[in-house]
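Shown next as structure tokens: one chain only, the form predicted alone.
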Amino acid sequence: MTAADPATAPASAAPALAAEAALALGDDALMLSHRLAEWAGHAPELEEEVALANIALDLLGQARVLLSLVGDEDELAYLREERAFRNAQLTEQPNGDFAHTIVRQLYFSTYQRLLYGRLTAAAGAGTGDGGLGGLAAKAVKEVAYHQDHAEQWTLRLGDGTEESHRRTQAAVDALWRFTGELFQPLPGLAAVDWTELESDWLTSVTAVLGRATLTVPDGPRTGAWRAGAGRQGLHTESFGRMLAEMQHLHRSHPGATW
């Protein structure tokens, strides 16, 4: 994979109990990175070309470190079949319009910042981070920017024109059902109180939506996804097409070096 140099991965693999968590979080970052990269050449303004590309590279750097804790990062990214990926379904959702991309980023980056903040604190206390505290300490600084970027655009779009408000509310409603899956406990992360994490996420997101004059959806955030969905390798229809595109070059030229 090509990206800015990632944080240095520990020489040893992730503890067995945290390997599943590292894989899931790595897949989250990898898939959302790829989705954001799809905006290259299509963002609504030049500044957003740079901003979305930088966020994509941050996420790709995180993915590289996390996947390298589990095995060979390239093999995990390019040679696994669809059912072997453990990313939450939210991260694989198509970009849609710009409002859709921003709301997806708001939901996910708020989750990442809260999770990595907890893992950073746990590492400082010497317990419960599952060996992911080093990554979390670096990543939490990146995702704080990701969250701020998403919040500023949510406010701008939600409290903007009638059309921008309509599109942003549509995105808020459409993506809401994918958010519950984020808070299913990941093995090995004993320091994380997932109920508390979800409560803090709801408080933060609700506050942003309120400031943006957007309505928090009434619909469920779990429902059909309670069984595990993406975390169990069950993905939405668009995922297969995205994966085929992402893996095409590597599978077409196996063993090639650049």
The other form holds:
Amino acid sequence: MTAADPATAPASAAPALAAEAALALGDDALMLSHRLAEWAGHAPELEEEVALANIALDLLGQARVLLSLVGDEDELAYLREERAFRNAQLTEQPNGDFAHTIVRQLYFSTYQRLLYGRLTAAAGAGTGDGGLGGLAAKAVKEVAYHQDHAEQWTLRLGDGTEESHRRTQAAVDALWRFTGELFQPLPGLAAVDWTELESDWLTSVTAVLGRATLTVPDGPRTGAWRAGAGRQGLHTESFGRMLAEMQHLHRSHPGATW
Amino acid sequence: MTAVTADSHEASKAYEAVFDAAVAADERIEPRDWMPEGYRTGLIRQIAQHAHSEIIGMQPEANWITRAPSLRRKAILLAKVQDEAGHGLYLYSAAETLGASRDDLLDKLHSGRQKYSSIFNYPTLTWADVGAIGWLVDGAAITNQVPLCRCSYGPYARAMIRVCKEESFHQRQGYESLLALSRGTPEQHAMAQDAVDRWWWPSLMMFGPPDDESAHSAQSMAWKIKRHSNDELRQRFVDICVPQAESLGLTLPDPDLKWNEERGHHDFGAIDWAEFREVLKGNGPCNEQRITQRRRAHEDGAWVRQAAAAYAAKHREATA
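What about the form predicted together with the partner chain, after the form predicted alone?
After this comes the whole thing, all chains and molecules, with the earlier chain placed first.
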């Protein structure tokens, strides 16, 4: 398989499918999985080695299904340039400390659970899931676990020690501006009311932060170049290096199979 | 707790006779059974070092997760590294049934008072190393661990049964990954051969020193913790690997390796025991890096563990 092979180019996607949405959601899962995998061997507890790898693996599985709906998964993952990726900027944010990783998980898994819940319901009702209902039905069980993991840790860290509270509040504040982008409507997912999705997300996240004794930031959730551009292929600076690492070996052996 | 007091020398003799008879009859020793102190402390050391090896062993493979060349291989590797953390957890639990604590054992690892397998002090320099580790390192581990499924200590034997099932799966995946490279482009084939050349001898060292230099072997075999000597297992491993290397289309880096009709085994060249001793002493290529990363993960995670403990304490008070 090479990039030049027209038979495997993304254009071969089934027309009924919301290919743009599948690509965006697939890229989200791929990038967040990659970030979580960077924790392997560095986690604060052995139990977290297992948990973070487990979540990374679930997300990688979702990415593979979603990207395969669009084209060849490896071609899409390894041979696109930075500007062609459609993931939300939240998912590419560096791990930072454990609090940053957990807050990123809280924000993203809450979004995924609410979105996949709606897509699953739409598939059941036979209306407007963009062809993603099957994936969503499988993934919704995984993301419920991810959200629970993130919530439990947000509570422990927010309401733990002075230091953990301070670190977690810093993460809540730093990542807040990347959350608005998640609710820009993705084409083809007619069943999703994005305004309602956003308000459900705010309600859920606000409740968890409150229970964790953390303050909901009052800063912007989108704005100019700072956030909200990942879906258009405009990413933050660390993204290029992350891709360089991810793609290097594959690109060094064009046409090879592994 | 089965500490024997000084005034019960007779009772101690009786316990020992019961223990010896159970071992002789191939019965399992369980956590509440009386056991000789040397049996208990020797097992704690062995199981802990086994657990440490799983945890340190995550590092050379995790080194390639973010660079895995296909999403399928990435998923396989991620699952494997996750399994290793899980194996570490089973094994620490098995050690805890003997009265050790995980925190204390980790402390011994971090301070260098307990060891881990010498193999993980070698670097993973190319993607093919991941396949070579799966085939050779996991293969050697399985050869060592399958007899441990019949070890006299029940919790260790049961942990090994679970571990071996998963390890066998990893080993087949490693073999399959090397096979893909071997049959791939000339560059991929060369990468696979180079990896096997670098991992073969360190894998043979995983079976430990030769029988006449193995400090713990005789007692371990008498207590049926160990079932076969280091050299027996090493020979078994070589005999398994030779035909596998042939079907992989790769060679093993040993000019003295040849079938011995009389023995019914492969003869093989001399192992560089000086290198083995240097690695065990901490002077291998990655000893410093491996232990530093492990310590740093533990130290950097201290505030997280403290937060979890503080939250649990508050929650207990709140619900008390």
